[in-house]
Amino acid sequence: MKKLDAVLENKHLIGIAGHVRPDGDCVGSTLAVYNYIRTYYPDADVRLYLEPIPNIFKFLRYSEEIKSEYTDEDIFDLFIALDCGDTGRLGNAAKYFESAKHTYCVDHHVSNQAFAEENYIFPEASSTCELVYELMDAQKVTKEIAECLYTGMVHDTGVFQYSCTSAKTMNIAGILMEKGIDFSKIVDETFYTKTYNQNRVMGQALLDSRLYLNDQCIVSVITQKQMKQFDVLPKHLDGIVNQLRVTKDVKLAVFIYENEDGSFKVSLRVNGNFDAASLAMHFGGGGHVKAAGCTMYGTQEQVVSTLLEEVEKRL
């Protein structure tokens, strides 16, 4: 696998994108690569496409240059997909990827089937940001790039507490800290701090949660009506599934919220050795063994019932 500098050589029009509903690792990895190109390849025309990102990540350098409209008609010399398991997860940016002259993918989802021309996929890695660091010239990692990478690693490791965290993860985090980043502020303000309405909707989700399958599975659902009641958007629901996961003796935590089109976004988190990725892939989604997701259709009751039937087979 070529390092990032080798891939960028002689490329003039470069596109970057991550998955729909971008989280910390997606935002961090895409902005890290964008910053790298803007800093060291000033003659390149580079464009970053993402759906609108959460406000907590807007402190990262060049976040204001993210394109959330997809009206460009150019054919890219190189298109880089980051933290994305397949072209479908690229959303509206998929058309740029599919028409590009050369494609490159960096990812750590176990469900990724190596859909680019060149792929750097390691499911055991803590985060895509960890992999991006490995592909960069370490001497070229600026403070601003380090902020992007550290942010992504913090979010995909749950502040370095999830089982995907390795000695390599901690070593890279330490190197990034030495770049002069305000690491404690990044953790507090992007991972732990919640708005009043976010805390209220989390409280509602916890109150409405139910235990199933001999108390091995906890499920909570937030509807569109409730989201309007608490004045929150899907991006404000981060953290709820992780709070469900820490329930004592629970093997699988399931958080479901209703999309505007009436479908339901399902997030899965695991304690123990249950395979969340396999379950998500069964319903057309994907992810990691201990953290995965999918979209399901039907009524709320049908979605919960269908999901639990499949979970019961696998527990």
Second form
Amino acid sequence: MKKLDAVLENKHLIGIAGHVRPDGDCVGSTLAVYNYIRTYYPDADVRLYLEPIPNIFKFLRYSEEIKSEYTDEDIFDLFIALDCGDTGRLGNAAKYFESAKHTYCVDHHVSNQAFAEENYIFPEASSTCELVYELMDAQKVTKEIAECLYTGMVHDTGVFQYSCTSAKTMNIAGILMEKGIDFSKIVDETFYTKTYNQNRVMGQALLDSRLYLNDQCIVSVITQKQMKQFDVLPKHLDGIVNQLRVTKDVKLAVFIYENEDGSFKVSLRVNGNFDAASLAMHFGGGGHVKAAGCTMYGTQEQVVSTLLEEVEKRL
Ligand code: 5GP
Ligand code: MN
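With the form predicted alone already on screen, would you show the form predicted in complex with ligand 5GP?
Starting with the chain above, the whole complex follows.
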């Protein structure tokens, strides 16, 4: 497998993108690679495309250079897809990936079919950031790059808690800490801190949650109307599904919110041995064994009952 420097050799126009609705690992891994290229390849024309990112990640270096419009019509010498299981998940950036002269993918989703020319895919890795660290020249990891990578690792491991966390994850995190990053601040301000409105909508989701299938499955739904009432956007609902998951004796936590077009975004989190990725894939989504998601269509009641029917078969 080619390391990042080998892949970047002789490439002038370079594009980078992550998945739609970017989360911490997506923002962290893409900005880490962007910072690496901006720092060590000053002659390259590098562009990072992501949907608008949550404000909590805007302290990361060069986040203000992220492009959220897809009007460029260039053919890239190299296009790098990060934290993304398939080209569909690249959203509006998929066209750049598809027309690029060379493509590279770094990812940790089990559903990833190695869709690029060069692939570095390890489903057992905690995060794409962990893999990106391995591909960089360790000597060239600056404090700013370390902040990006640490942020992504924190988010995909739930602050080094989930079972995807390995000794290697901790070792890399330790190396990143030695770069002088303010790790407490990153954890507190990007992972734990919620706005007043975010806390209130989470409170609503917890109040409205229901147990199903002999109390093995907890489900909660937030509608568009409620999001307007609490003045929040979908990106502010992160963390609700994790709170549902820590309900005692629950095997599967399901958090659903209504999209603007009336479809429903489903988030799945697992305690113990249940395969959320395969459940999500059944409905056209994907993800990891313990954390996955998909989009479903129908009324709220239909979505919940269709999902529960499938869960029942698999529990
Ligand atoms: P979340 O529930 O936080 O949105 O996503 C959990 C995991 O599942 C993430 O790794 C995310 O990339 C993946 N995921 C969520 N929704 C989808 C989807 O609709 N399609 C695919 N392929 N993956 C998804
Ligand atoms: Mn990830």
